[in-house]
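Starting off, we have a lone chain in the form predicted alone, written out as structure tokens.
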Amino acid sequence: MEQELIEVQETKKKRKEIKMEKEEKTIYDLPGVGAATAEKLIAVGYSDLMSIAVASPAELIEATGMGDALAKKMIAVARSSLEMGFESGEELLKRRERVIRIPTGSKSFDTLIGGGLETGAITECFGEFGSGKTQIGHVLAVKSQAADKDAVAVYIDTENTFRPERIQQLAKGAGLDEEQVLKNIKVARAYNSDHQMLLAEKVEDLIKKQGLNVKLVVIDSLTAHFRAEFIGRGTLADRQQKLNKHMHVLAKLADMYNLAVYVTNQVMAKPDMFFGDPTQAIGGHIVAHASTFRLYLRKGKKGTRVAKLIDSPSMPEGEANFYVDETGVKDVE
């Protein structure tokens, strides 16, 4: 019986001993990284064994030149060694307790999504020009900073809409430092797709290389750059994949990072549809399918907006009225 004892604590210390040993490696520990591979690595964002071990070989060779082999045989080792694989639903619950949810400041609106914009998610709001999509994306970017003075929002601007003076008002109306909630935002123009997606990306240096606490990321719009530059057919196989691309960059960012990521959509009008609202969201499946919360937004009466949830992933779709003042996103009485 003794001996029995000896030998599960021997096993348990062993399994202590390898469970450290793993938690321990770095990049440097992985097969064909030496120094001057790891720089290269690191450069562009990949600093631990989490972001190699979600990688696909395609974006490891295209950042050092390495072969196809050993990319894939970096990534194997790298996911061996964190275990990667299945988990319990209720381990999954309990990862679910960090989430945080950035309000609007109007309480229909919070209920309608849940109780705020999720991290972790991607929330895309569509609708026709003056629906408010612009208007709510510099809400949430002071909203984010009323829990955590030290939250940052990044503001990626493609059609240049984003105004300080608006966060000015907005951080007012909110009882917030108007100066501290301005440096807590850091706004980037990008001026073509290419540079939006360049934007995204860099958003991973923020965090790992400057120590931000990003909380929130915005791109108004996500699709204008597109829209402008790939005109035709036979150019949408091309932008579909690019837009593709780009959407897994912030889902990633927003499930790594535990990051709220609000896009805004632009519309077009059907012109077969005879019967019902014509209006129909730029991006197609892609941008349907990467995104967790739709929303549709649209003018109402008396200058209020209506908001739409069109998909979630648990909760039920429905609508929301609202309005928008000097002090932010209201619920209409």
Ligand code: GTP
Second form
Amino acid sequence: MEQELIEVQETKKKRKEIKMEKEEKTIYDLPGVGAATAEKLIAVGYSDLMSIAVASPAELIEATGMGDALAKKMIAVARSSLEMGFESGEELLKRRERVIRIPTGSKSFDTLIGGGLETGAITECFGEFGSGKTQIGHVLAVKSQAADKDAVAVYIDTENTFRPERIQQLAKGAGLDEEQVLKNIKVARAYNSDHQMLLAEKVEDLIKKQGLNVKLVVIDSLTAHFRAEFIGRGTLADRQQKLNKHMHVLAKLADMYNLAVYVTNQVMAKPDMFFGDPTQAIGGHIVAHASTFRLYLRKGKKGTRVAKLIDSPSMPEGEANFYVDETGVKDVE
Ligand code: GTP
Ligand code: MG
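Return the structure block for the form predicted in complex with the ligand; the form predicted alone was the one displayed.
Let us now look at the entire complex, which starts with that chain.
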């Protein structure tokens, strides 16, 4: 009895904390959502009303085992309570004015993505090995500090390819203080997908608790652990759910703290593709939808690299040619 009481109080406290954090309705306000259901929903990435409002009943049923009627009702309530979420175009424009663009060093690359890597958005770079994904991550970690000496870059390294020596070289190339630049890059090695997800969640602590001015989060590679851990079709749904949750955390970070998120992604062969490029990015539509900018990198002539912009909200599709040298990313003359 007493135990029960404590649990009820704990749950209430938890609800209150979640409410305080957002000052808006939470998933606890939905019909039929008790602590257990909420936990299940949160565990697979449905942590706010928006994620429920855009879910399909089948997805919610799969995640929680709830009945069809309840799933439909929850979605309906989530949708109706989000009606107040409209922003005027003017407000949005104001918010867009906060956007900072991190230049890469290549004019054509920057132009392709609207003037540099945008804060408030996720930019995904996918391409084969050696196409330059990691190099661009290093360049951005340095360049994100060019305009603002306090700016901090977070680098979540899953493949052990972060090189501080390379950062020094690039900082020198950009005319920045090598020591200072290294100091303002916070690197963490992620050993598996759960660790990677946890590290992404911890970025908020760096900002809130340590007061760091995080302007860039790099995840290199976004999908390698997920790909290695979830092999075979049976576990594909699990993998996609986890990836979905991970992307959600990243999108929220980008949006709430006006920071840029840069993620790299491998490609896999498309065995059923006979025409065009026979490769596709890992992670399917989950990663594709969550990314605001998607760039496909490939090797070009004479050691150059070609970046192709794929479905962007405001920029036309196009290509940029560049190369990587000791000092950074450069235009092809
Ligand atoms: P994977 O992670 O294997 O999928 O490849 P990636 O797309 O991350 O490739 P990465 O960014 O590591 O690019 C490798 C290429 O960048 C090499 O083939 C080199 O041409 C170039 N590169 C890598 N390191 C350096 C460096 O220190 N200096 C210079 N000048 N070029 C480098
Ligand atoms: Mg790499």
